[in-house]
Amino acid sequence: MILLLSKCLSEEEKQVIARSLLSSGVRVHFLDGEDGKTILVSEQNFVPESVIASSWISRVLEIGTPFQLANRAFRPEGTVIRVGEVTIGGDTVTVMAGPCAVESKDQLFRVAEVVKRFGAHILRGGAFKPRTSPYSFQGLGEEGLVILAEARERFGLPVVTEATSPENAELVAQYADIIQIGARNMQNFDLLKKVGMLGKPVLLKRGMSATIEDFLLAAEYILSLGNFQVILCERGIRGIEKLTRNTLDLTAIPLIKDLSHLPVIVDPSHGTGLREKVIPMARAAIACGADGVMVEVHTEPEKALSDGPQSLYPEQFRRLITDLEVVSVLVGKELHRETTVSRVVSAQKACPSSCTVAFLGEAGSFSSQVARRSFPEAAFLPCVSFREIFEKVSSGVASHGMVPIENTITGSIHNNFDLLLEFPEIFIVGERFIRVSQHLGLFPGTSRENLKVLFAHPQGFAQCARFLETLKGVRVMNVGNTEEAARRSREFGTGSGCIASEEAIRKHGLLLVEEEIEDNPRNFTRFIIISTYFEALGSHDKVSCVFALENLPGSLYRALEVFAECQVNLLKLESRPHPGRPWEYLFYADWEGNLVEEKYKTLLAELTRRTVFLRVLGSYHNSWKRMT
């Protein structure tokens, strides 16, 4: 049982309540919430008003599990933990990477440079290493902590490292951003209490033979001391199989997500013990709902002082990040990379306005969802049309715009190609993908049989054509976006429904009747991020441009020949009517590369010579790559 109070109790008030309840055989635990107000926790239920003034009680939660504060009922929305600029939980996928142990400054810096470059968010590395054999490398101790702190300053990555005892926990807290509790110490209760009192984020690994309840009760020790910054880590349990180091229990992820509000990451390095199995199991972990992964990376794993066989080579880590970007989209999450969104956001330093993102519709639209995931710290500006998004960005009212450009089922959104040409001061500075799941929402009291009016965005109708064929005598009404479809149904009342996102349907109090009604489940929309500020970077690997050709035989062939001659991969080519010039056409092209290297400068120079008009629309990071 949990009581959330509206005030902070004095020590005297706590003692009075505790004595009164103890006389009835009820023990109560007090802690200060993050808002400074007192929380009461008891394993037994009691009548709160018998010992506490009802005016003091904000909420009463009767929880039917031994773990109270870790139970999802305590925070149904889920816990999101922030470590500097890194977010763990929510809609993001977080990657922790680094060597098993800090062996030297040179070794750690080489690994940190690699994992930073390819997209890791947090640097891991052990300074204190509990080992099965007393003769194995035990870590560098405080010297290793100093090296980790230097790596944080050099590479800008928060650091997670293990504390192995209550005695060294305080020392670890002085250097690390996240304190790790290893599998062998999951039930070291003195250590759990110590990190609970230290108040720093804690990464708690599951014990090798621990049940899910054991795991959550270990987290409860930390939470019970007022530290709500707990990250759970599934790292495999000991089984009978000898071909892998452990058995990675992926079943635990959705189960814990149902039971607890705490974020969950997965350690496939320890879970398998085999570097060749780390990538597929990491992909599976994200697909199961994990909030991130922790992997071991080494530039020379064959020389590693510990866990070499399970440590990824740098190129394997690069492939892992690429794969996780794709899987994240499939499950509605976002893996932020320093080379993508953060660089887009950091560009705001050169812009006069604060970071404000314009998008189509209101909260609940697909555009709002992808904007929120891409710019979690930004202010948002709803717009009624795509033109308004471009106008807000052009005028400086918004620093960025989030604009859909194509869908895997219905194709290109042509109007936005024309707007890119109409606003020459605007550039494409990034791209994002979102899986579009269309759902049927009905006004309460309405069934499919008495459905008369159905609201949806034209793209929604187009993506659900086969489903619409099953509806008889229903009037379809086009609206501006998916959020508006749900709102219009709510305003219309009985007999109406909508095709919209789950978020929009629930936002407006409609009933979610059927899920994923789109014709093809591989339904993705590509969004472009637009801004007036543009900086070409060598790390970019995708360029968009538009060009026009002379109306002569072979002119298109000669233009495309440039890409073959320069050995540059052309990703997309699409023709559009040239506005105001009947029967003349523009060609929009995406290609792999950047605007910095000489190879691509040569390509642009030659393409300019073979066209009558050429404009570069932007360069950015290619967010969609095939899983290899």
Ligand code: PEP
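Computed from a predicted structure; not experimentally measured. Residue numbers count along the first chain shown, from 1. Each form is matched to the other, and the largest set of C-alpha atoms that superpose within 1.5 Å is called the rigid core. Compared with the form predicted together with the ligand:
Once both forms are overlaid on the rigid core, the distance between the two CA positions of Trp591 between these two forms is 2 angstroms or more. Remark: with the core as the superposition reference, the CA shift of Arg609 between these two forms reaches 2 Å or more. Once both forms are fitted on their rigid core, the CA atom of Arg526 lies 2 Å or more apart between these two forms.
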Given for the second form:
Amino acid sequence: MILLLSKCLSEEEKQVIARSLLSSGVRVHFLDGEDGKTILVSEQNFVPESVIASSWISRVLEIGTPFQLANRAFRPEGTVIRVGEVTIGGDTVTVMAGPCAVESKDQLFRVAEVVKRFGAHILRGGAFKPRTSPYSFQGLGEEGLVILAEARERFGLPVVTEATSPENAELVAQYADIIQIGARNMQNFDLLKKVGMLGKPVLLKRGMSATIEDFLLAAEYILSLGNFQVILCERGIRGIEKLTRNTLDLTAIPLIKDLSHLPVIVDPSHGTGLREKVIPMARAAIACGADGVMVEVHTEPEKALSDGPQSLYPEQFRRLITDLEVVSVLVGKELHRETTVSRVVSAQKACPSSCTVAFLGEAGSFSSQVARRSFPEAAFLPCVSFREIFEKVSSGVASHGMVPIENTITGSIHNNFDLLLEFPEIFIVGERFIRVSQHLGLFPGTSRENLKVLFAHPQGFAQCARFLETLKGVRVMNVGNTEEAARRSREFGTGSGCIASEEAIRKHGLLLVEEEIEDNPRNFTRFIIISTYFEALGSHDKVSCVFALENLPGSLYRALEVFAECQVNLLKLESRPHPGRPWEYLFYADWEGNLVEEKYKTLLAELTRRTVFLRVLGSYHNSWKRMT
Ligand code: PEP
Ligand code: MN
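What would the structure be for the form predicted together with the ligand, given that what you showed me was the form predicted alone?
Once more the chain from above appears, this time first in line as the rest of the complex follows.
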């Protein structure tokens, strides 16, 4: 039973009430409510008016479970915990990531940089490690805490780290934003009481053989001392299965959600012990209602001093975040990504002196031509898909990517807009235009009359639609790029041809039969140069961003009004379906300006206020203006 009293009782008043109830066998516990009022908790139900003036009683909650304050009835709306700008619980999905243990400053910083870049909200890392064997790495202790605090400063991520005893809890509290209580300590009641009194958010992990009731009663210890900032963490229990490290009890999530108001996250790293099983279980965790996940990530898991086999590689972590972003939507939640200028600032890095540029297709494709023209000194990396270009840039295999985004005749290349959204670590750092002249190339011995098969990229066909009408009875074959079109014709032999660039036609020994067959000679393709190396410069005069709006009358009008108010020229606006959100739309906007001058900063701040999501995709030099 819980009584919420409208009065702040003195110690004497509490003692009088407690003694009087004890005489009839009722044991009570007092704590201070967040509003300074008193809360009385008892395992037993009793008639309150017999001991407390009814005018003092604002609510009586008859709770039917041993855990009282943790019961959902105490806070039916659910608890949301705030750590700096990060929230845990409510409608958000929170991702905590980092190595199992802090091994060195260099190691933690490398992992922190990666998880921050890909979208983690909180950095994890153990400084005091409760290890099964006394001979295993026990953690760096206070030195590890200092490194964690430095990482918080450097990367702007709150940190969660474990306290293993009442003795080190205070020290941990000095450095950590969230104090973790490990599975092995879930019933270390002195430790629970200690963190109950420290008043910092606590991440309480489920004991290896704890029932849900044991788990909630452990949380109750912390709540009973007035600390309501408790995050529960399901991390697997001991079962009969030997193929996994633990048995991740996902049923616990909807059960706890019903029973308790506390936020619940899932740790699929310890829950499975297997790196390859972390992503599917993390997706399942969010799908079944968890408020977030905690995962172990390492840049070199093979060398990790603890839990390497369950630590994700950076690329896996990136995928996890994008997967969770989609799953969140299905359950009516949102995984917040750092969206505005701050992400630009944190991404600023020196560009490596040697460039490798990824592009689609082989030498001879339009992409390769524009890549070579823009980066005469670079090494080139041909890719088979746009996604591969993004992946190569994201993983650092390529320093830059050259990606077509828009054609003056056929319009936007939508796939690449979606990829820009999917890879938030990638920025647009430049743009290039190429005049697209399409030519008809034929295999030697083939003429218009005996031409049977014509290879081209779909864009090539689309750009030469009128010319194609003049070719009767010719089968058109879509291929991946213009270079491939010429190559396929070469392989096919007599009776075939291609629509391709002059370079590709010549490269494959075909005959250039008709030049400039595109419908409109003013045919240009705009390419964007993408990179994770980005610097916002005052000399930039073009900014690309993407935003989403509330589904309300006038919301687009109000967003666009900002451009008029700030006297900023909007160069382009395009809407695209929001991936994973049926019938919701994203607006891609290009505008004249940069991210450095005050005027544009004001614009961004105001635009952020009037949108529900905003991400800066990049700032760069407007090359069209320079060309024309
Ligand atoms: C940890 O998070 O590194 C850890 C030791 O977890 P658990 O207490 O769940 O084993
Ligand atoms: Mn671990």
